[in-house]
Each structure stands twice: as C-alpha cells, then as structure tokens.
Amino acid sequence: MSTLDALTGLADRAAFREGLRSALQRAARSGTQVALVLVDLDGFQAVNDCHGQDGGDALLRAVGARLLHLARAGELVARLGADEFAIICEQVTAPAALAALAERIQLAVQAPLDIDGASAMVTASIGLASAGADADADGDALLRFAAAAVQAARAAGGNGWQFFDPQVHQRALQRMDLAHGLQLALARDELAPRFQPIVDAASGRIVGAELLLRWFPRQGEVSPAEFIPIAETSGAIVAIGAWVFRQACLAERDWHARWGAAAPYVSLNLSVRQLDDPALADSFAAILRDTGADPRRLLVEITESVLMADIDAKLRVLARFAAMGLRLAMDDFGTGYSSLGQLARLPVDVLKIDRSFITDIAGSGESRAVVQAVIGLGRALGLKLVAEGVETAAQQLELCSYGCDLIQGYYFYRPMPAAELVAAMARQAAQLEPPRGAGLYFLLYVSEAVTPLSPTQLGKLLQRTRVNNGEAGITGCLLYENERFMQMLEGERDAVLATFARIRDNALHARVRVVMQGPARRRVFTHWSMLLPDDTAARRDAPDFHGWQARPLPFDVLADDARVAYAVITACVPDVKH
C-alpha cells in the first residue's frame, strides 16, 4: 500500500497516522512536545469551478510544495484529504515558534498561482495543537484538537490561524450536546411555555401576555439565551416554533373561554430562520384551523433583523399572516437595521420599545427624548406602543407621561406558568390585587430673589439644581428676570412637592407663590433647564422680543392669570440643555 499521495507526492493519510504515532512515542521517551498543524484551504471549490479539475490539481500541488518548503528538515508533511494538509512538528519548545510557522503558512498559501494565464488564489484556516508525554498513543485526541482549532479559525472568518483552546473546545462540545438534545426535546416533552403579562401603562391591569419558551432537559434548565441561537443554527427552531405557535393558540382558546372579551391577547416571537421556511404560513394556518384560535388575539413579534436580507420574500410571508388576521409587532424597535421606509411597508400593528431605552429614562433627558420620539412616531403611524424591561415605578411614570400604551417588565410581573397567570387574572377580576397606577405631577410658582444674583451665582445655582433635579427625576424650566423667578417642576408627585418645599424654605427666595399645580398628562420638558433674559437663541422657535415690549410684565403680575404664566414658561422649552 502506497504511503504517498499520488497528486502531491506528500505523505498520505496512512503515512500521516503512522508518523504521528511514532512522533508521540518519541516525545513520551524524551519528555518533549509534539505539535500538529492542520491546514484547510478556504475557497478551493471556487478554483475548481473556475479553472476545472486540472486547475484545482495544479493549485493543490503548489500548496503542497510550499508547505514542504516551510517545514523543517525531518518534519512530516501530509495531504489528508481533498484540500486538507498537515505538518507534524517535533521537539516544540515555544508556542511563538508555532505561531510564526502559522503566519508563514498563511502568507505562502495565499500567494497567487498562474493557471493557464489566469491568476488563482486561496486562503487557509489553520489549526494548531500540541501534546506531551500524556498524549494518547494513536494521536486521535491531538487530531481532534487541531481540527477544533481549524473550525475556530474558520468561524472567525477564515484566512487565519488559531491555537486549540480547551475551553472553546468544551463549549463547542456543549453546543453539540445541546443541539442534539433540542432535536429530542419535543419528543421528551421537555419544553414548556411561560407567560409574562403585559399591562395597561396607567392602570397596571393585565391586557396581554408574551409567551416565552423554557427548556427543562434532564440535566436542568437551560437558558433561552443559550439554546435559542443553537436551535436557529441547527434548524430545530422550525419544529419548535410550530409547537410554540400551537401553545399560543391553545392559551388563547383557554383564556377566551374563561374571560371572553376581557381575556389577555397572546404574543409570541418569530425568528428570521422561521421566516425563511417556505411552509411557515401554511403551517400556522393549519394550526389555527386545528385549534380554533382567534388570530386577532394573537400577536407575532419580529425583530428589525428580518429586514437585513430578502425583504420582499419576508414581506410576502408577513402579508399572508395579516390576511389570516394575525397581528404583527416590531420587537426591540430602535436597535436594528430598519429604515422608516421599510417600517412603513410592514403590516405592523405594534411597536415594542427596546429595554435599552427604558433603563435610564427616569434620569436621562436623552433617553426621555428618544422614547418621546419613538412614541411620537408610533402615534403618527397609528401603532400601539409597548415598553419592555420596565422595572421601577419611576420608569412607569415616565412612560405614562409620554403616552405609552402598554408596559411589560419585572416591576409588574415576571414570566410565569399559565396557571399562575390565571390566578393573577382572578385576583385582578376580584380586585384583590389593586393595580399599580402612576401619577405625573406638575407645579408652577413665582418668587422674588432676596438679593440680585450675579452671573457667577446663577452658574452655581444652575449646576447644583441640575444635579439635584436629575437625581429626583424632576424636569422643568427656571426663568430668572428682573430679580424674579418663575419655575415649573414636573415629576412624581412626592418628588415635586419635596423639591418645592426646599425651594420655599431656601433663603434665596422671598414671597414664594404657587401659580398652579396638579396632575399632568404629559411632560412638557425632557430635561431641567434654566433660561436667562439673554437666552433668546436657546428658546425653541422664539423670535427676538427686544424692542417689542412696551411694558414688560414681571413674573408676579403674569402669575395673576395662570393661563398666561403657563403659556409663557411652556413656550421656553430650550433647544439645548442649559
């Protein structure tokens, strides 16, 4: 039996295996290291397609010759398969030497080759692994490790090299186990739905619930963040997704039978991989017929990433969903790739504001401005707005103040089994669990400065007050003119009243007078700011009034008519933060 590869003249696979065993035996006796360098060509099939088999063979012979030239004297160079090569390196003393060899191989392989007057080029994914006296005698483990390193290099985009990383390899093995387990999860009845209630933003009453998938294999629960990407990559998400849709339909039927028109709607997530399945719409239509679910009470959530490729095909699937009566939501809005033009093409009914915009909404004017803009966009398009990731009363307050319709998050409910949601609905119906409401409050006052304030004093007041109000979630505007103040405060009621109490007791103010106060439907200001008489340029769309005021009215006179005072201060929304 020949020990040479007929095409390249290098050692063949049989000779390589014998050479690897011999090298490991010598290493065991001498206490040295053996390294294995695997070289897989990237894009070799394209060379075959463009230049034919003869051209591909010429390239393989050239690559073999280049590797033989790079190897040290006595090192075995082999061709293991169609476009796979190996070098066995003995008495390896430092990883740096292997890294340098890999760099030289990478450059040598990608050097262009002339084939019948045309230039052909490939790159290589290179894997490096080493073993010492404790290696298995036949080298199977070392070969697997080097192959795993090749896969890591290819996963990183190819045209590179990677050392074998035991942790990376272990994670790859775990992913393989999870992928295998997911194929059996449905048959083993290991999947379970959980439902996170979606509530009315103002009243806190349950109006919907998102179905979230959970997996409970024998070894213990696996996080969705871990198994969902594997399900998408392996294709298991198609069958799992159909099962999830059926569970959503069954929940809708059960809840409608219990509560009729007051039943919560059910939302569920749809992945890009599912939308690529040509049978998806037919599958969903069959499940709807089988379960008798009302499609108008089902909300299918997609992310903006579905718009990255083959948009027209996906739009056709979504249009079929709409024709069935299913409603559509754009999930994680604002974090993906959609344009307003693409959004207008989608048959979307609901926008879900991503949690990343909600986290800082109570303390960040920028976050408030973004949320306000998204809600304004949704309103203009006639869409419902759902905010995700709401975890505090302050966040709820902000969302209510900008007119968000619905809220979802741990502040109200965590994901729960269906039986717990039924119990929560029963408590709500019996009013044993009063909903958590939110109340935005405002207060407008005028006062006189005890002593005139210099620009330096005003600057210190601005900095100190901005920090304090930011921490308290207070927005509004402070005007200072002719040694008088007018200020409007917005925020949670207790915070507004506590802030006003400190102002009233402050030695800076005299004759403090409340112009008006009470509940507010919306915030007027996204930040707290202070404007001075010469801040005309900072006032939104405001003309220059200098020269047009025959008798300027002081703030305490304006305060005699609350409508005039309110109009004056709300006209002073600045375009910039002061």
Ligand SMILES: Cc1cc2nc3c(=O)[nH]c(=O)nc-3n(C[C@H](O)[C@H](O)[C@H](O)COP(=O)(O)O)c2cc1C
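What about the form predicted together with the ligand, after the form predicted alone?
If you are looking for partners or other molecules, they are not here, because only the chain is given.
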C-alpha cells in the first residue's frame, strides 16, 4: 500500500491514519497532547474551472509544499482528499502555539500563486482539535472534531480558523437532530396551528387572526424561534409552508361557514426561502382551488427586510399573489429600509408596525414619532395599519388616538387553538364578553371649591393626580381659578369613569357638574397636566377680558355652553391636537 500521495508527495490518507494512531499512543505514554489541524480549501472548484485540472493540480502541489514548509520537523503533513490537508502536531503545550500555526497557514495558503503565467488564489477554512492523554484518545473522534471545526470556520465565511468547541459541536448535533425531526414532523402530525386574534383598535372586537405555527415533537415543544430558521436552512420550510397555507385556507372556510361576512380574516407568514421557490404561487393557487377558500380573506405577511432584498424578483411573485386575490402585509415595518418609492410600488394592503416601537411608545419620544410617522404614511398610501405587541391599555389608547386601525397583542388575546378562538367569537357575538378596552372616552366637568385651596393643597393634588392618571392612562387637564375647577379627562372608558367617581366624592369641592362626556375618536391632550391661574402662555398672552365683561365669568358659568367650556380647556395647553 502506498504511503505517499502521488500528486503532492505528502503522506496519503492511509499513512495519515497510521501516523495519528501512533502519535496518540505516544501521547498517552508521555502524558502530552496531540493536535490535529485540518486545512480545507474554499472554492477550489473555481480554480479548476478557471485554470483547468492541470492548473488545479499545480495549486494543490503548491499548497502542499507551503504546509510542509510551515510544519515543524517530525510533524506529519498529509493530503486526505481532493482539497483537504492535515497536519498532526505532537507535544502540544499551549493553544496559543496552535493558533499561531493556524494563522500562518491561513496567510501562506492565500498568498497568490503563478499558474502558467496567470495569478491564482485560494483561501482555506482551518479546523483545530486536540486530544489529551487523559481523554479517550481516539483518532476517528479527533478527525470528526477537527472536521466540525472546519465547518464552523466555513460557516463563519471561510478564510479563517476555529478551534473545536464541544458546545458548538453539541448545538450543531442538536440542530441536525431537529432538522431531521422536522422532515418527519408533517408525516407524524406534530405540527399544529395557533391563532392570535387581531382586534379593531377602538372597539376591541375580533376582526382577524394570525396563524402561528407550533411544533410538538415527542421530546416536548420546540419554540418557533428555534425551529423556523432550521426549517429554512434545511429547506423543510417549503413543505411546511404549503401545509400552513392549507391550514389558513381551511380556517377561512370554517369561519366563513360559521360567521359569514363577520368572520375574522386569516393572516399567515411567508419566509424568504418560500419566496425563492419558483413553484410557490402555483402551489398556493392549487391549495386555494382545493379548499375553496376566499383569497381576499387571506393576508400573506412578509417581513420588510425580506421583501426589500432583491425587490424586483419579489415583485413578480407578489404581483401573482395579488392577481390571485390574496392580500399582502409588510411585517415588522420600521425595522427594514424601505424607501417611499418602493413602498408605493409594492402591491401591499397592510403595514404591521414592529412591536419594538410599540413597547417603547410610552417611554421613548423617538418610538412615538416613528409610530405616528408610520401611521401617517400608511394612511396617505391608503393602507390598513396593524400594531403588534400591544400589552397595555395605555398603548391601545395611544395607538387609537393616532388613528391605528387594528391591534394585536397580549393585552387582548394570546395565540390559541382554533377551538378557543371559535369560543371567543361566540362570546363576543352573544355580548357575554364586552370587548376589551371599550374604546376611548372623555369627560368634562366643572365644580366649586368648598374653601379656597392653599398652594400646598394644590401641590399635593397635582402630585396624586400625576401618579394616578399616569397609571390609568388618563390624559387631560385640570384648571383652578376663582375657586372654581374645570377638568377634562380622556382615556379608556372604565378608567375615566372610575377616576371621575373618586373625584366627585372628594370633599374639597361641591356642585360637581358634568358638562359633556362620551366616546372620543382620538385624544386631544398628549399628557396630563394641572394649571393654576395665569400659568400658561396661552392665558398670559390672551387679551385682558376684565374690562370687556359685564360680569366675571367663572368656569361654572362658562360651562352653560359646553362648546365654550371645551374651547377654554383645550386652549390652555399648548400641544393640544385638533
């Protein structure tokens, strides 16, 4: 049996195996370490294509010679396969020395080479693994570990080196397991759809539902954040995506049969990989025909970043979807980089505002500005707006006041099995369950102080109301002048009414009279404030009415005309929105 590789003159695979076995035995005896360096060329095929096989051979010989030059005396350098080389290092003392060797190999391999007068260049993905005397010194395992490190180096973009990392390796094995399991998930009936209701922003009524995929393999549920990326890389997403689309169609059919025009629409997610599949539109068309679902009640969601990469190719698929009657939504809007021009070109019907902006809406002026801008933009383009990740009443009210159409989030509903959604719809239809967050409400009242309030009393009142109203999501304004109060409260109906009940009972004032109250389409105050006489520029700069008035007009008299009371209170705060 030959022990030399004919092309490079290095040790061949058989000699390498033998060399590794004896190196491990020596290490076991002397209590030292053996390290294996695997060098795998990146894109060697391109060199062959470009320079022919002779050129490729010349390059392999040159790389072999360079590796031999870098190895220390006595170290075995081998060619294991087409473009794969190995060096066995013995008596390794420090990982740093190995790292330095890997670094030198990387530089040596990438140095340009002259092939028949033309310059050629390759790079390498290099993997390092070592075995100690204490470890179960097994040559095959060491080779597998070094190969896993090569894969990691290649996955990181090639032209680099990596040490074998048992944790990374473990994760890679788990991913392989999951990828394998996913191939079987459909056949084993382990996938299940969940539906998260989407509600009308003002009334809280269910108008749609997003289909979210869940996977329950035997070992327990695996989160979509984990399995979807794996399904994308393994390609399983194509079959799974078709199954998801079918589930969405079946839900649409079922709900239409139950509730007719009042049935919620169904939205579903599409991944990059599916969009790249040339058979996608045909497959969806067949499923639509098969199930008889109404495409206009199906909303296909695609994330902004996916849509914007190679927009022309995507546009062709989307145009076909639109021709089939499907509705399209741009998901996670605000996180990608769509230009206005691109947005106007896309056959998109819905914008879904990314949850990160909603989460920050109360705390960050920037997020609030983004949300307002997106809603304004969507309205200008005639699109529907859906806010995702709504978790509090205050977020709902704020979105309502900006004119957001639809809302999705834990504040209303979590994702649920179809049967639960059917039950929630039934409760809603029977009015058993008043829609959550029964909409925006406002109340304007006037009252008289029992005795004049001291600055300390007013200060205390301001402090309490700030805390309470902030927590209850109430905006508005309280005026105090000539021992009279005028106050406007805006917020969720229940919150406004509960707060007003506490205010009415307060012994500091009497003759509390509601001037007007009712549902509001949007807020006019951006925050809560309390103003004392001559506190605001608006009032300071106003003409002095005293000389013009036949008699002083305290708030309770002004309030005889509700429009005047409304005009007075909204004129007092500079950033009121009309």
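Positions refer to the first chain, counted from 1. Think of the rigid core as the biggest set of C-alphas that the two forms share within 1.5 Å after superposition. All of these numbers come straight from a predicted model, not from anything done at the bench.
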Core-superposed C-alpha of Ala565 shifting 2 Å or more between these two forms
yes
Could you tell me whether the Cα atom of Val450 shifts by at least 2 Å between these two forms after core superposition?
yes
Rigid core fit then Ala99 CA moved by 2 Å or more between these two forms
no
For Arg523, tell me the Cα shift between these two forms once the rigid core is superposed, in Å to one decimal.
5.2
